[in-house]
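Here's a solo chain for you in C-alpha cells, the form predicted alone.
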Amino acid sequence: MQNASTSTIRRWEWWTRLAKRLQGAGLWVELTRNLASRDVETRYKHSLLGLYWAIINPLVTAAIFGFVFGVIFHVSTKPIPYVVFYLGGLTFWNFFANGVMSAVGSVSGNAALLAKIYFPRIVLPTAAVLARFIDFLFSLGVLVVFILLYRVPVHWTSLWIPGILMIQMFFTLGIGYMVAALNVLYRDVTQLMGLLLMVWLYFSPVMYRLSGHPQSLQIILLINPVGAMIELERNVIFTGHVLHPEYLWVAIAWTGFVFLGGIALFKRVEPLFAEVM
C-alpha cells in the first residue's frame, strides 16, 4: 500500500515538473514572438515607407541585376526570364543573409535589457532571425507578383517549399547563435560576417544557374548548404523536380551540425556575457 502511494506521489511530482517546464517554455515562446515583433516595428518605425522597404529592396536589386545580366550580358536562363530566375534565388538568399546579420548584434545590442531582467539569452538571436522571416514573407509576395507578371508556370512541387524553408530556418538559427555569441567577445565579427556573406553569395547559385558548369564545380557549389537549398527551392518552383536530390541530405546534415553546434557554442559563451558587457 505504501509503495503504491509513493509511486502515485512520484508520478504526480513528475507531472507537476513537466507542467512547469511547459509553462516556462510557453513564456519563452511568447517572449520570442514579442521581441521579433518589436524588432520589426523598431526597424521600420520612423521610416516613411515602413515595411514597404522589405519589398522595395529586392525589387530594385532584381531590376538592376536583371538589366545587367539579362540585357547587357545576355545571360540565358530560358525558359525562365532572368529577372524571375534571379529574384527566385535572391528572395531565399536574403532571408539567410539578413537573418544572420540581424543575429550578430542581437545580444551585444541589448545590454540594457539583459541588465534588467533574466531570460534565456538565446531568445535574442532567435527573435532576430524570426523578424527577418517576416521581411522574407513580404519579399516572397514580390516573387509571386513577378511570376504572375511574366506568366511563369509554377509546379505542384512548390508545396515542398515550407519543408525546405524549415531546414533553412534551422541552419540560419545555428549560424545566428554562433555569431551572436562570438560578437559579444569580439565586436569585429559583424564586419567579418559582412565580408563572408559577400563571398558566400557568389559561391551560391543565386545569380547564375548550375547547368553548363563543369561537374566538379557543381559539386563544390552544392556542398555549400545554402547553395543547395536555394537550388532546390528554385527547382521545385520552376522545374517540378529536383536535379540534385543527394545534396539535400548533405544540407540536412550540415543543418543538424550547425544548429546543435550553434546552441552548444552559445551556451558555452553565455556565462561570459555579464563580464564582457
Contents of the next structure:
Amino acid sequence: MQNASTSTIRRWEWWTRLAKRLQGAGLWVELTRNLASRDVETRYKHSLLGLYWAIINPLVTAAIFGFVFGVIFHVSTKPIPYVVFYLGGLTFWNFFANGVMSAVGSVSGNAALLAKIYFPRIVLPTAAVLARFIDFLFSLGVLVVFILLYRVPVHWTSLWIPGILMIQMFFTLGIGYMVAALNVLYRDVTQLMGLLLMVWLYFSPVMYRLSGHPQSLQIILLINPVGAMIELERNVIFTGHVLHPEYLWVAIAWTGFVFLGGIALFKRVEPLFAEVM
Amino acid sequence: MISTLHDGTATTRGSGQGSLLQPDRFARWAWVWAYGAVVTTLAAVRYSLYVVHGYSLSGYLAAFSLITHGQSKDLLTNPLTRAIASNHSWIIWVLAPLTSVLGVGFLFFLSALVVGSGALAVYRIGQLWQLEPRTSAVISSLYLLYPSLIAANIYDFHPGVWAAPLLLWLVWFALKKSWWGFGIMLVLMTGLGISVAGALVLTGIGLLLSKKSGWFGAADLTFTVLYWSLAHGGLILPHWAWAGRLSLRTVLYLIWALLPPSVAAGALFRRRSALNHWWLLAGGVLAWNIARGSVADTSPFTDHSALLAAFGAMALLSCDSITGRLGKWALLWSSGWVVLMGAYLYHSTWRPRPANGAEIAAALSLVPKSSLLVSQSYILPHRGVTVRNWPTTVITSRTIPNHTYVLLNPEISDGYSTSPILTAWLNIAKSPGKSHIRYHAAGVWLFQLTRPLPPQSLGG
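Could you give the coordinates for the form predicted together with the partner chain, as opposed to the form predicted alone above?
Everything in the complex follows now, all chains and molecules, and the chain you saw is the first one.
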C-alpha cells in the first residue's frame, strides 16, 4: 500500500517537473525569438538600403562568379545556367557561413547584457543563427526569382528542402555553440573561423558540380556534411534524383554529433564566462 | 560528490561539469553520435567505393522488397533470402517499409547508432556499481573501439550485431530492477532471430550468477526457452562442427579476439577480485565461434564476434580492483587500436577500391529496374530495395530465365563468386548464341541472356 502511494507521489513529481520544464522552455523560446528579431533590426536599422542588403549580397556575388566562371572560364553546368547553379549552392552555403560567423561573437559581444540579467547563455548563439535564417529566407526569394527568370524546371522533390534545411540548421547551431563558447576564451576563434570557412567553401560543391570528377574525389567531398547537404539541396531542386543518398545519413549522423557536442562544450565553458568577461 | 539514485543506492559522480572522461548527459550522447558518425561514414564510403562485402545486405534488401510487395511466402525460396527467413527474425518486418522509403544509408546509420548506444548502457552500469565516472567512460570507449564491433558494422549489414548493445541494456534494466525495460529488451532481442538465442541464454546465466538479479536471469532463461520452443518448435543452439584442427585463420582470429581483452585484463589481474563469471561467458562466446568451425564464424568481422564486446565490457565492469588502474592502460590500448584500425581501413578500403567504379556505375545504369540482375554481392545492393537481384552462385542451382542481365567485375572478388563460377559466366558472355553483350569497358561486363540458362555443372 505504502509502495503504491510512493509510486503515485513520484509520478506526480515527475509530471510537475515536466510541466515546469516546458514552461521554462517556452520562456527561452520567446527570449530567443526576441533576440533574433532584435539582431535583424539592429543590423539594418541605420542603413540606407535596410533589409535589401540581404538580397544585394548574394546577387552581387552570383553576378561576379557567374561572369568569371560562366563567361570567362566557360564552366559548364548544363542544362542549368551557371548563375542559377551557383546561386543554388551559395544561398544554402551563406546560411551556414553567416550563421556560424554571427554565432562566434554572440556571447563575447553581449558582455553588458550578461552582466545585467540571468538567462541561459545558449540562447545567444541560437538567436544569432536564427537571425541569419531570416536573411536566408530573403536570399531564397532571390534564388526563386532567378529560377523563374531562366525558366529552369524545378522538380517536386524540392519538397524535401525543409527537411534538409532542418538538418543544416542543427549542424549550424552545433558549430555555432562550439565557436561561441571558445571565442569567449580565445578571441582568435573569430579570425580562425573566417579562414576555416574560406577553406571549407572550396571543399564544398558550391561553385562546381560534383559529377564529372573521379569517384574517389566525389566521395571525399561528400564526407563533408555541409558539402553533402548543399549537393542534396541542389539535386532535389534541379535534377529530381540524388546521386549518393547514403551521404544524407552521414550528414545526419555528423549533425547529431556536432549539435550535442556543441551543447556539451558550451555547458562546459559556460561557468567560465563571468570569470573571463 | 555523492548523489542518490531513485532506488536509494548511493553512487559517486564526477564533481566537474563534464569532460572527456567525466562526461555529462550531453557529452555522453555526443560520444554515441560521434561513434555513429564515424561508422556511418566508413560504411557509406565502403559502400560507394564497391568495397563493402554486401552479401547479407543484398539478402536483406531482397527480403525487404518481398515483404513490402506482399510476397513474403517467397522468402524461403529466394536464393538471397533463404538464410534470413530461417533465422525467424521479426525485425525485418519493421525495417522493410522504413528502408523502402529511407534507402540503404538508413540501415548503416541505424546500425551504427544502435551499436553505439551500448556505450551508454556500459556507462550507466558502471555508475550504478559506483565506479568512478572516468572508469565507466573508459570502459564505454573500450566497448566502442572493440574491432569486431566496428568491423561487423562496416563490412556488411548485420542486425545480429545489435545483440551486443541490447544485451547490455537488458543487464542494465535487470540491475535497475525495471521489469518493463527488461521485458522490452527481451522482446527486441527475439526480433533479431534465433541466431542470438544462445547469447540470451548466456546472459541469463550471467544474471543468475550475479548478486540481486537472479530472478531476472531466471526470467530471461525461461522466456528464451519458451519463446523459441513455442514459436518455432525448439531452441536451436549453434551446432558443434569443429574439424579438430586449428587453421591459420582461426589462430589469427584468436589473436585478434583475445589480444585486446588480454591487454586490458593483464593490467588488472594483480588481484583475484578481477576474476568474475562474465570473463567465462566471454570465453564461452569465443569458444562457440571457434567450435562452429565455419570460415565465416571464425572471422573477427562477423556479428557473432561482436558479442565479445558486450560480455567483455561486463567482465571489465565487474572487476572490483578496476578503479584507478584502467585509465592509463585503456587509453594506451584505445589509441593503439584507433591507429591500427585506421591503417587497417586504409589497406582494406581505400587501397583495394576498384579503379573501375565509374564503369560499374555506368553498367548498372543500363539495367532496367524491372529486369532480373545476376551480379557480385558488392554490386547488388546498389540497385536498392528490389527482389530482382540474384547472386552469381545461382549458376549451379537454378534455371536462369531468358533476358536476365549479368553484371561482372572479375577483377575484384566478392568472396562468394569463386574463380570457376566467374569463368563459367565469362564463357557464357563470350558465347554469341547464349548472350548479348550490352557493355564492356575497363574489365566490367554487362550482358543479357538470349535463352534460359539451365543449372551448370562446374565440376569439370
